[in-house]
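Below, in structure tokens: the form predicted on its own, a single chain.
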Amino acid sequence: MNCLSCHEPIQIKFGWNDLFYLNDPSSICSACSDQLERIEGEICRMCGRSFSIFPEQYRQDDCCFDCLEWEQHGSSITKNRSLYQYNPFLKEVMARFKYRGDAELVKLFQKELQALVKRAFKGTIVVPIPLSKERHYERGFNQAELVAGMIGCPYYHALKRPVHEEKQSKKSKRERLEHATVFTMNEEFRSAIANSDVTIVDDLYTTGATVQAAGKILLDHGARTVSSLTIARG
């Protein structure tokens, strides 16, 4: 098997395990995933960001300012959790998952992603971030509904995209906040979400505007509590 992120073959050591198939067989090797920049320690409660890579005079206790903001204006997220830092090399892998059309570089994070909702979303409805019918037929796919996927649970498309925006990587972060995606509700899970805890799932958080607005429509339409799920944060 070669790894999907550099296609080298990857190097298996093979144990009892294996005889019996009780382990996956990896889709990344060793140097591509120590590449990876896993969030682990003290994190912000709500963003998820990492506290060993922010400065501390930009946090209060356990929570950074930029969340803190967000509380002052009525948070609709509870917490956001990521896998990995947004670093250079997860940059470059989300660049062509996003906008080359590496569909199948969404399974390098399949196991971490199960891992992740196990420990942190129990029991929770998932909604990905939808896109525009534009920005769908552009891609071609809808990158947080293949990530939804990788979860390995069923997930509702409770969220409709009708307004085509800018693309949220070329805007600036005050841009992002002035102007919050817009969503509107899908009729058709309006029973589904009620009174369920529901966790959005999207590939990135940046300002958290995104999961922010998306959010409210949820609370607004009878969601007990929404948390969100991103596979970097930024």
Given for the second form:
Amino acid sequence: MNCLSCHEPIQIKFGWNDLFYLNDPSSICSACSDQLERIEGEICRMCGRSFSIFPEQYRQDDCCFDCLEWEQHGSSITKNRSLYQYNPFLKEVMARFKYRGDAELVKLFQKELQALVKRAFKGTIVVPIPLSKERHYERGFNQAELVAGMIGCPYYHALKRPVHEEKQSKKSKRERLEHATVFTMNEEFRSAIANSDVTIVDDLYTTGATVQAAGKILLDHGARTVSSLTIARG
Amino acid sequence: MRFASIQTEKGSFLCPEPLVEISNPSLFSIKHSTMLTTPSINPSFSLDSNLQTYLSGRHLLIDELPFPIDQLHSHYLNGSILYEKGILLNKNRYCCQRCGNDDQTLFASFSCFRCKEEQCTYCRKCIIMGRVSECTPLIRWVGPARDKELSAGLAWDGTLSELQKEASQRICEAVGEPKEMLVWAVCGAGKTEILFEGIERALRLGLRVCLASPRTDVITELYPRFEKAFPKAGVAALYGGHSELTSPSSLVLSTTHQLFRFKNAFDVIVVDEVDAFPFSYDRTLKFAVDKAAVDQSTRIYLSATPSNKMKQRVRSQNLEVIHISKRFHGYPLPVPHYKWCGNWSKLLKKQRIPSVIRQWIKEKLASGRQAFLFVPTIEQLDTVYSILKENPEIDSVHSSDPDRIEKIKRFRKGEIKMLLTTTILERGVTVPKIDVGVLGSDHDVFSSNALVQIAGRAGRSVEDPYGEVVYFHFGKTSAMVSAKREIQNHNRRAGLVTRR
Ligand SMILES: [Zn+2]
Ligand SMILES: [Zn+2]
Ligand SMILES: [Zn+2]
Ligand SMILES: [Zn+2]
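To test you: the structure above is the form predicted on its own. What is the structure of the form predicted in complex with the partner chain?
Now the full complex is given, and it begins with the chain already shown.
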């Protein structure tokens, strides 16, 4: 078995822990796994950012200023939880996954993703953030959908993203990503969403603008609550 | 993308999805296409010379081509372009047509939005150059060859040593002939200069030349030198993110990786450091060279430490060899000497450095010369550095050090006197007055070739042609013995008396 990330053989060392994971061979070697910064300890109750690397003066109790601001404007999201800090290593892995198109890399996150869902998103309905048709064609897949597929329960294409981001090409790439948050409801799934707790799945949470916009549409169409789950916290 | 099949009087051909008029229910992934005939060349078709120039000799994905699909397609219909499967499935085994990968563990599949197949298989090995999947055709030019421009003219006025001259002469004779040749040149022989005349001759014959190296820094270092030497050739350098070839360059410097983007392109291919990690002359590199070269090409391999396989081919006279056993400055290679230093790994574990080595470090720092101290592993390197870091003249560097380039620069400038390093610096770095020590030369990472390359760091300049090389060990290994013997053999071959 080779590491999905660096392709080096994974050394299997037997320890006490392995007794519990015998049927669950790892897809990542320890050298790569060590470079993933798991978000643990004290976090913002809203956006899930780790307070250990966040300046004290930008938070009030268990919530960061960014989220307080969202809440003032009426946040559509109850909470976000992310697996890892978006550090240089993960940035590189995500770039290979998303832009180079190495779909297989999504399996790196499977185990911890399922554990997080068990821990914080039990009994919710999963909705991946959609891509515009053009972007979807360009990549060949939707990375958020692949992430949703790792969770192991059915997911719904409840949202659509009809506007092609390139139309705003005057803006910088970053701006485009932030503003390309025009979603519409896929009526087919209206009844599935109604009165449900919904979890939006995406690859990255940066300012929260994307999931907030998506959350709003879902709430408008009858979702009880909306939260989000992302691989990386930028 | 998907294709439809279209019928013409000449047979049935492919038509790319965006050019299919109405939404056609019979669109298919190119993986399902069998027996589709290639349109024959239409001599009266007026082809686009930009497209011809861009695509000649190349093997690219549609996404890599800055030409509209209808333009590509009209060239296809008139016999100048091929759509080929990017991934072939043969007897249940996948094979990537771009990089030659057939390791089944390096293929994966996904539900593909382009071809609408649940399982679209792609190659993970060459993914960094853009994904080749079962529905991604590779495109290449099969139309008329572009007009040859005369791009010869050598503007280099350096002089060659006797040995270099002889080698240069033989390379010249080889150019244009279908043959393989190994230039087995010691570290510091001046390999680049001996290529100049041969390349000039090739360009004069209208041949296309490529110099490939496994390492990007070699390409970027050689680029200005070649540009200066061949001002008319419009030299192109391809590496990492710089992979576009917009001019019809007849002289291309390329990383071995970038060779995968060529097919039947080069009449002459020079492969530098055929033995270098991590692209030893293995199947991957062989595939790349075979693919990028035309049939009947001239192939020249450069190495200071050829692999055993290559040496075997030389011995069985299946590979022609040119020996350059003398450095360009004419002095012999520094012959390493062994020094027993006790159980160094045990001492390092106790945060101690063997006293012999401590003494050597002290002497070197006092001598005013610079020195490399090679250490087997990053972990051991960190230990040694933590013991010595009090001394501001000493620094350490390894492969995943973010300040690596900066530190090497400072070492070159002489701001760092002694650099502790792992084998990453075994090649390439040239500093004039230098001595070299290897702490734990009996460790597995120090293969015979690595030890020869390491010794080759010393005595590279004519002002300081000797330099000292010490292998500190806790028991001689066969790698150490064979490294020393190899160096002595070179000196003997060069008619130079070996000192010590
Ligand atoms: Zn790994
Ligand atoms: Zn927050
Ligand atoms: Zn490949
Ligand atoms: Zn496909």
